[in-house]
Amino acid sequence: MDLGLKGKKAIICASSRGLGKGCAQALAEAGCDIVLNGRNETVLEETRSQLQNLYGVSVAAIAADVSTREGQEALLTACPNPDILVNNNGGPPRRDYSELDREALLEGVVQNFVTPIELIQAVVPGMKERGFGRIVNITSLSVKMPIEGLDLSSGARAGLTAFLAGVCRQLAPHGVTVNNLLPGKMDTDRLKGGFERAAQQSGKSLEDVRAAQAAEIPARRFGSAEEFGQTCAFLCSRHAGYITGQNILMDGGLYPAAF
């Protein structure tokens, strides 16, 4: 399927690895010029080189913390008029709510609530002027169901979802869509780190922990960054202009609900 994205410009935050990289790869494959972002310059350059060699599109790499003003300015300098913005950022580490002090609370809110809103504010005027814009926010299954120890991440991402529910309706008449992708258990470094913690705490082997968690998912497997990225690319495509304000679960059926 031709997604109609050839020559479009895309900023993908936190995209040197994991789900962000999956989105960058799918958008590059569709013909977008890409601005990557990450903190590890070595990993970032490897991803940049890989995508540029594979797909022949322009790929810039910005090593920066997207939660800072300086990081955001660097991204927007590299791509002042993006057609696509994929908001992604690392969440706060697992921690019981009782252990969260004020500094930790504010940091989590800045990472997963304030930062994506600031970037949306920056890119939307140009999108409205051009009559085309696609914003995809990578949030989490935890927006819909609690995950132990991720209360801060869940709260900040749920707040972002509620905030943008009204904003997306204001932007719809201008050809700008805003949607959220909610990953469940995806086969990423973050998930593997969770397996390692669970194995240490339970005394079980890493393989047993992984198998037990996969068995809880109706699909009986973990999701991949590649299929996540392709879903993101579709939401950014010309075919998805009538989809906005949606929370799209990618969890293999783990969330048990009809609606």
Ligand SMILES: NC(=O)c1ccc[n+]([C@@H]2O[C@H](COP(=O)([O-])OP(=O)(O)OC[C@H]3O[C@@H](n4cnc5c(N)ncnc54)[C@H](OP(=O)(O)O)[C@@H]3O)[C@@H](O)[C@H]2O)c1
The other form holds:
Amino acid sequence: MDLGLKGKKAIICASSRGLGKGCAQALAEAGCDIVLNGRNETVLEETRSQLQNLYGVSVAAIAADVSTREGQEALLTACPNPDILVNNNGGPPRRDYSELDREALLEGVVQNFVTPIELIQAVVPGMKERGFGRIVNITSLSVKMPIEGLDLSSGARAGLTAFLAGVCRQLAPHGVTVNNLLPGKMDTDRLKGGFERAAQQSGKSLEDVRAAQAAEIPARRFGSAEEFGQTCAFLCSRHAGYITGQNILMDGGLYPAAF
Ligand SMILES: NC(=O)c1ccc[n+]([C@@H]2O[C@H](COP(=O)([O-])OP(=O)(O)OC[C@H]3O[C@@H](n4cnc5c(N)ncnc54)[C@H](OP(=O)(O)O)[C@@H]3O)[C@@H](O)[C@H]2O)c1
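Beyond the form predicted alone, can we have the form predicted together with this ligand?
Every chain and every other molecule in the complex is listed next, the one we just looked at coming first.
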């Protein structure tokens, strides 16, 4: 399917690895010129040259913390008029709610609520002017289904979801859509970190922890960054102009609900 994205410009935050990279790869494959981001310069450069060689589109790389003003400015300088913004970030580490002091709480809110909103505020005027814009926010299954130790991440992302539920209706007349992609258990470095922690705590092998977690998912497997990225690219495509304000779960059926 031609996604109608050839020559479009996309900023994909936190995209040197994992789900962000999956989105960047799918958008580059669809013909977008992309701006990648991550803090580790070596990994970022590897991804930049990999995607440049594979797809021949323009691939810029901004090594910066996307939660900082400087990081955001650097991204917007590299791509002042993006047609597509994929909001992504690391997210706060797993921690019991009772251990979160004020500083930690504010940091989580800045990462998963303030940062995506600031970037949306920056890119929307140009999108409205051009009559086309696609914003995809990577949130989490934990917005719908609590996960122990991820309360801050869930709360900040649920706040973002509610905030944008109103905003997306304001942007709809201008051809700008805003949607959220909710990963369940996707096979990335982040998930592997979780397996290692669980293996240490339980004394089980990594393989056993992995197999037990996969068995709990109706699809009996973890999701891949590639399939996640392709879904993101579809939401950015010309075919998805009538989809806005949606929360799309990618969890292999893990969240047990009819709606
Ligand atoms: N994987 C899952 O199953 C899952 C499930 C639910 C929600 N999520 C959420 O989805 C998002 C992506 O997860 P993932 O699994 O793809 O993680 P990942 O494999 O750990 O990759 C994270 C990516 O973000 C970059 N990054 C992290 N913090 C950054 C920052 N402050 N500024 C710029 N870049 C930053 C990392 O590069 P550097 O480290 O070099 O900066 C890396 O490229 C996270 O918010 C995560 O909480 C993931």
